[in-house]
Structures are given as C-alpha cells and as structure tokens.
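Just the one chain here, the form predicted alone, laid out as structure tokens.
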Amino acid sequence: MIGLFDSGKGGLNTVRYVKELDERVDLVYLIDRENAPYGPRGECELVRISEENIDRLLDMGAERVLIACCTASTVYPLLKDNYRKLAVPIIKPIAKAAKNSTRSGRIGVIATKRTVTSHAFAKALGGCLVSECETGELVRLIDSGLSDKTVTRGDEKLIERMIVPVFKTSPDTLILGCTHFPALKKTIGRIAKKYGTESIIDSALIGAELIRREYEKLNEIKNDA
C-alpha cells in the first residue's frame, strides 16, 4: 500500500489522477487539517509534521509514502534517515518534467510562501531562469471550494492579479507548485496563455505518476520474494 499526505484538498487531486492512471493502486490518504495550512509554517514545524504523518501512514499499513505536498517536500533533506528511506518527495520530479517541457529555459513557479522562500524549485531547476511567485492565498480559496467549475469572471481577474508577477521573465512553462492548484488548472492556463506561457506542469499529476511507479516497484519486490 502507498500512503500520501497533504494539508487539505491538494492530495485529492493526486488521488483522482492515480485512479485514472491505474485503479489497482492501493492507497491510503491522510488529510492533515489539524496542521493546515502548511505554507506559513517554519522549517522545524514542517519536519515534525512530516515525520508524524509518515508514522501515522505506516501505522495504517503504508509501505511507502509520497509527500504529496510541495511545501512539506522542501524539508525532505532534513528528515531523519529512516523517514527519507520510506518517503518520496515531489519537487525534483516536478522540476524534471518542467525541464523536459521548456524550450526557452524560462520557467515560472507559483507556490506557497514556504516553498518560494526555500527556493527549492529554483535549486532543482539549475541552468534555467526561474521566476517564483508566492500565491498561498490560492490554497485558502481552493479549500473554500473555488475550482474551474465554480470560478467567476471576477475570480479569474483576482487570480490573474495574484499570479501576474510570475510572467515578468516571459516563461514558456509554468509549474503549479502546490498540489491544490490543479483545481484551477484550466483557469490558470487561460491566464498564462495571455502572457505567452504555453505549458502547465501539474504537480498533482506528477505525484500520481510517482505513486504508480512506487506501487509497481513494491509489486516487483513481492513477486521476486
């Protein structure tokens, strides 16, 4: 069984994608509302929260854990060795997908305050020109029910005002650096296209692909035993 945790609705996007990719994948999902939101939390708090959540998922039967949250993934290198061996962070695979996508080497990132201030994506995207924009308010809006299905014209204008700084370097690729944000993927895509950004990297979809690969690895190990 694969476990995953996030601070709210973000992980649900990942779960939905997993079921679309492979319904056989056995999942357990921890929605950590007690510690939400993660974005404003400090490094030490995030380490504690991540290790506690990994323990809880292991108690539920998980054999591997996806840190299905970019904010929590920023502290992955600080986790104790035993937790790093059991957990899979999401940022590097997202960065790899963005590098494979970009033609200009200009990449934008919208993410929570903690993710932006850590510069985790910029570090993982070495060699690219990276523009990072803090959009933590989007997490609250999505947790309150905003999505592509419910967004109004006024909502779209508000979102554009939030994310417009990321387009200052004319990125051709935009990373949705929080697994909540795919709930507004179509809306953000329309806005991004106005500024010449064509490719959107869906962090929740990358997470789902990671889970499927980890599930396949576990099955291979069991079959070889």
Second form
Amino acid sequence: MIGLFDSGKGGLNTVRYVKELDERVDLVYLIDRENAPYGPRGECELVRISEENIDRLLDMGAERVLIACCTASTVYPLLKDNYRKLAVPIIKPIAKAAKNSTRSGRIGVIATKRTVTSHAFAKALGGCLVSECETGELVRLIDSGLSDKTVTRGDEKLIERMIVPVFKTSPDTLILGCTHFPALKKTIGRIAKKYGTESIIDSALIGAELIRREYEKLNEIKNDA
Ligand code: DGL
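Starting from the form predicted alone above, please write out the structure of the form predicted together with ligand DGL.
And the full complex, kicking off with our chain again.
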C-alpha cells in the first residue's frame, strides 16, 4: 500500500487523479489538518511534521510514502536517512515535466512561502530562467471553498493581482507549485494565457503519476518474490 500526506485539500486533488489513472491503486491518505497550513512554517518544524507523518502512515500499513505536498517535499534532503529511503518527494519530477514542456527555457513557479524561500524549484530547474512567486494566500482561499466552479470575476481579478509578478520574465510554462492550486487550474490557465504562458504543470497530477509508478514497482517486487 502507498501512503501519502499533505496539509489538506491539495492531497485530495492527488487522490482524485490517482483514482482516475488506475482505480486499483491501494493507498492511504493522511490529511494533516492539525499542522495546516504548511506554507508559513519553518524548515525544522516541517522536518518534524514530515517524519511524524511518515511514521503514522507506516503504522497504518503503508510500504512506501509519497510526500504529495510541494512544501513538505522541500525539506526531503533534511530528513533522516531511514525516512529518505521510504519516502518519495515530488519537486524533481515536477521540474522534469516543466523542462520537457518549455521551449523558451523560461519557467514560472507559483507556490507557498516556504517553497519559494527554499528555491527548491529554481535549484531543480538548473539551466532555465525561473521566476518564483509566493501565492500562499491562494491556499487559504481554496481551503475556504474557492475553486474553478465557484470563482467569480472579482475572484479572478484578485488571483490575477496575486500571480501577475510571475509573468514578468515571460515564461512559456507555469508550475502550479502547490497541490492545492489545481482547484483553480482553469482560472489560472485563463490568466496565464493572457500573458502568453501556454503550458501549466499540475503538481498533483505529477504526484498521482508517481504514486501509480511506485504502486506498480511494489507489485513487481511482490510478484518476483
Ligand atoms: N498543498 C501544499 C503544497 O503542495 C501546501 C499548502 C499549505 O499547507 O500551505 O505545497
């Protein structure tokens, strides 16, 4: 069984995508409401939270853990060895998808405060021109019910004001660097298009693809044994 944890609604996007990709995937999702939001937290706190969550998932029967959250994935290199062996972070796979998508080598990232401060995406996107924009407020809006289905014109204007700095460098690809943000993927996509940004990289979808792969690997090991 694969375990995943996230601070709330973000992980639900990942779970939904996993079920769309392959409904047989056996998973357990820990919605860590207790420690949400992760974005404003410090590095040491996030290390403690991540290690505790991995322990809890292992206790629930998980054999591998996906750190489905971008913010928590930024502290993966700081986790103790035994946790790093069991857990899979999502920053590098997301960066790889963005590198495959960009033609201009200009990539934008919208993410929480911790993710932007860590520059984890910029580091993983070496060789590209990366603009990072802190949009942690979007997490709060999404947690309070805002989505593509409920968004009004006024909300869309507000979101545009929040994310517009990321378009300064004219990226052709935009990373939704927080798993909450796919709840507003269509809205953000519409705004991005106005600024000439065509491709949107969905972090929750990349997480879901990783989970499916990890699940297949686990099954192969079991079938070979
Ligand atoms: N969904 C999380 C992420 O992918 C973080 C949201 C939060 O708790 O601040 O970064």
